[in-house]
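To begin, one chain is listed below as structure tokens, in the form predicted on its own.
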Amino acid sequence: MDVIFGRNKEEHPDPIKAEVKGELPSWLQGILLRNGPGMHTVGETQYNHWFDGLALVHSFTFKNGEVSYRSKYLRSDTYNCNIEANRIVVSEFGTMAYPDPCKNIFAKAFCYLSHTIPEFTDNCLINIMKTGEDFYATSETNFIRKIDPLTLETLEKVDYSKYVTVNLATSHPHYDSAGNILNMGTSIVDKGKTKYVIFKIPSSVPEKEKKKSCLKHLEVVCSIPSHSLLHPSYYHSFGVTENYIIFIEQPFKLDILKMATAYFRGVNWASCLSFHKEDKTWIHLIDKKTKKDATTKIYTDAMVLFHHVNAYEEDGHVVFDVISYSDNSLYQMFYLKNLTEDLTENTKLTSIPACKRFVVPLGFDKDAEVGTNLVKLPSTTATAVKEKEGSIYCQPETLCEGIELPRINYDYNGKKYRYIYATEVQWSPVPTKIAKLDVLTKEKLSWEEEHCWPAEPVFVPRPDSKDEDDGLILSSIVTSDPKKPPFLLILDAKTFMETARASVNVDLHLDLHGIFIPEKDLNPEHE
């Protein structure tokens, strides 16, 4: 495992060509830019955990039929200062960085008071933002940074907070036709109150301000108070349908006063975050028209998840699928001390990824009976019931056990649609295929290969398509056979067969998430 988890990454700056086997489309022109951590240890220090790493942007570009490769480490503000210390000296959410022993006495006492609302980290590792013709790699901080994503320079940093008051924010925005962006991020004790605060963002400015940012015309679409003051949810995505923006507070939480106490107390924040398993899981449904909560109470038990896989409306309900957990397992399983050889027999999650749909029904008969089951629907078994204060108490239907890092064709966000492409797990943490999986049937189509590691799959919609699977599934793929190079997959995204594979000479990292541009929606200034 030290193959794909412990070893810090070169970065490759200029192009590399790869070597192509099979036949490319012509229409596949574009980018397909990629993040995830790269290096886990500075100088003598390492990272506690694999989430932790400093951020490695890579990209696959296509062209005339030609793939070239490069990478390149983010330059935040994070990353410069590690590197120019050669220790790590900024803190991660699974690693609390300490100030150099040979510091003196005053200088300590200052970094102490410094971490009691800590400043968070540059090190935006998660995904690929597109704002606008500008894109931004994000983490879940209320730091973005920019970057150019031909040459993968990074340019200028973002703070969230000077356009909305949030503390964080989630890497999973949804983009409408035209292009704007909707997020969400928490608001941590402002103004005595907790709340996530849901925003949207323009694709594009006046033309007068052309030279100016999106963010600049940054706009608060709601807010929703925490159910706790100092106890908020923690989220990683949303989800959306045409009218109603869909939230879920799961009883994975966040404790503000240990966050805050947690350097003195020399642990990370981390540790900060805890499972309530008797407690329930609220579902917020947002009118995007008059940006208000259902009123009634929707709720069902305990779970985690981290990735809604797409939500729409029929008939009078609103369905949303994601994958969730039982328990908090996953984050446990990616510490570097759990990364070894034998994870493969010896880490075992507590709880294996189910991909769950809900069913909440809207404008239902006020006078039904308690207990009554709402949902309408025949083409699930998910439940809704009614219950005698009149709260509603969802029961999930699981289409699915095993698949994570889900993507659609993004053309059908928000819509009833048929096909998730995802990666498969199992009870081990790390992908070993890639699946799709056919939501109304169930079946499920896969691919794998011996001693290869997959990254989640993207879909690539082939130019006027009119099925919703016609293109392709791109996925780069890391290998623990020396003798086997690394490779970018593409598969045809309708039988799931071998298209095309782009292996280069590279230590490929595995990563997280990120996106396809096609080249007409490169800058020319990029070109």
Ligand SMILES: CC1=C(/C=C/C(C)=C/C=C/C(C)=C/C=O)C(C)(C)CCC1
Contents of the next structure:
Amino acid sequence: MDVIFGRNKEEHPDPIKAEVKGELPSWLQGILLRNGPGMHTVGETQYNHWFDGLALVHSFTFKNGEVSYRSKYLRSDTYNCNIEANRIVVSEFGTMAYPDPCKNIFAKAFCYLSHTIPEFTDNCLINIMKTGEDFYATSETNFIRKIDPLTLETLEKVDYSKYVTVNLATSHPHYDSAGNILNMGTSIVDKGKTKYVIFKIPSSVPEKEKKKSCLKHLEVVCSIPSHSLLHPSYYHSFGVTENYIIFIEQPFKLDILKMATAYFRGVNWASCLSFHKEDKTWIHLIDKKTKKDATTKIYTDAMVLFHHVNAYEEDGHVVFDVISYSDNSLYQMFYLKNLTEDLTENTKLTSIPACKRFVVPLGFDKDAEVGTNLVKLPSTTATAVKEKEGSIYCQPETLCEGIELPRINYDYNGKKYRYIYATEVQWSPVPTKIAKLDVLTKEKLSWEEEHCWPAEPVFVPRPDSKDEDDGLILSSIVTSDPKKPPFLLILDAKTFMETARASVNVDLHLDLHGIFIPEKDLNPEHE
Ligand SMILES: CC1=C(/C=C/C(C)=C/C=C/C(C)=C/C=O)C(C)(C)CCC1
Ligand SMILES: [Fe+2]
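Next up, can you give the form predicted together with the ligand of this protein, since the form predicted on its own came first?
To see the whole picture, the full complex is given below, headed by that same chain.
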């Protein structure tokens, strides 16, 4: 198992032609660009957690029925400092490291309480974000790194905090149909306040500023005060509908005082995060027009969630689907010491990922009696009960268990939708199947093959498609049998039958997230 999770992967910056079996449709032209950890050992030092690994960006390029593969380590300051020192000198989520005394890029890592927040890593290993014609590797700190989507070369380091006061930001932004970005981040103890800030990055810049980055035109939409100054919630994504932004303030929280002293105490960032199972999970519904949060207090039981699947409005309700857990065992499971020998023994999740549907009424009869279920949608068993002080207590409907890394046809983002594509996981971190869930009928189609570990499935719509599931699913498959080369799997999203596969003889890494860039979106200047 060590081989798959913790072993350093080689980069392949020059394109490698894949061997294609099956027929690739001629309209599939573009790049599947993905990100994830590829190196967990530097010199004699090792990261503790799988989420700490140095970002290895990789791509599958589809051109005229052929597929080629490339990969390249993100040349972040973190990567460069580590490689130069031949040891880990920059702290990551699960590993506290001590800077090389000769180098001072990260020397600020021991700021004092007055500026509580340390200089974070720019090892952007989680996702890829598109702003206008630019592409960035992203993580959850204030840094993102521009990359060239064709050569995978690392370009400038961008500090979100130069444009908006945030110390952290999600790596799951939303895009509207024009490509404008909506994202959110946390501003910690700034001017005596801790808040969640929602911001917009336009998809284009005024003509006269053509060479400038869209980030320069970032605008704050609104902010939501944190329930607690020193314990803001951790969040990995958020939801949007046509008129609302959904932010879940979960009782999985950062402890700012612990973070401020972590460096001196020699403990990692992960130890500054804790799940308060006795607390509530607050549901914030922000009206995009008024930029105000709902006046009613809306909550559900304690839970931990990373991924929102989708959300929409229906007959005066906001419906949102998430993958949630009943504790934070997911983060625990990804410690490399647990991912080595007996994987199934060490990595039993104490809570299984469950796809849950929440429904919140938008307007309701103010005279409704306490105890009334305010959800009037016949299609769901989710409830929202009016309570004594006028607050609303929500209980979800479970749509399905054992799925993670959800994706949808993005044309349906924020709209009523029917299909979720995801990896299937049971009680261990190893995904063994790709699933398609019909949220209407709860029927599930799946793809699996012996020794195959699929990555997050990405949906690519067929041009001019009418049906939501008319398109292809792309998923890179790592194999646990050394005799079987890894491949990119292409499934017909409707039937879940294999359309083609493109095998590459490389040591493919397990990754996290990515995007498909249709050829028309690739800047011709890059070509
Ligand atoms: C370095 C660092 C962080 C990194 C978090 C990471 C890297 C999270 C990855 C999460 C994933 C991949 C979840 C998948 O579902 C924090 C905690 C934001 C804050 C402190 C500094
Ligand atoms: Fe994620």
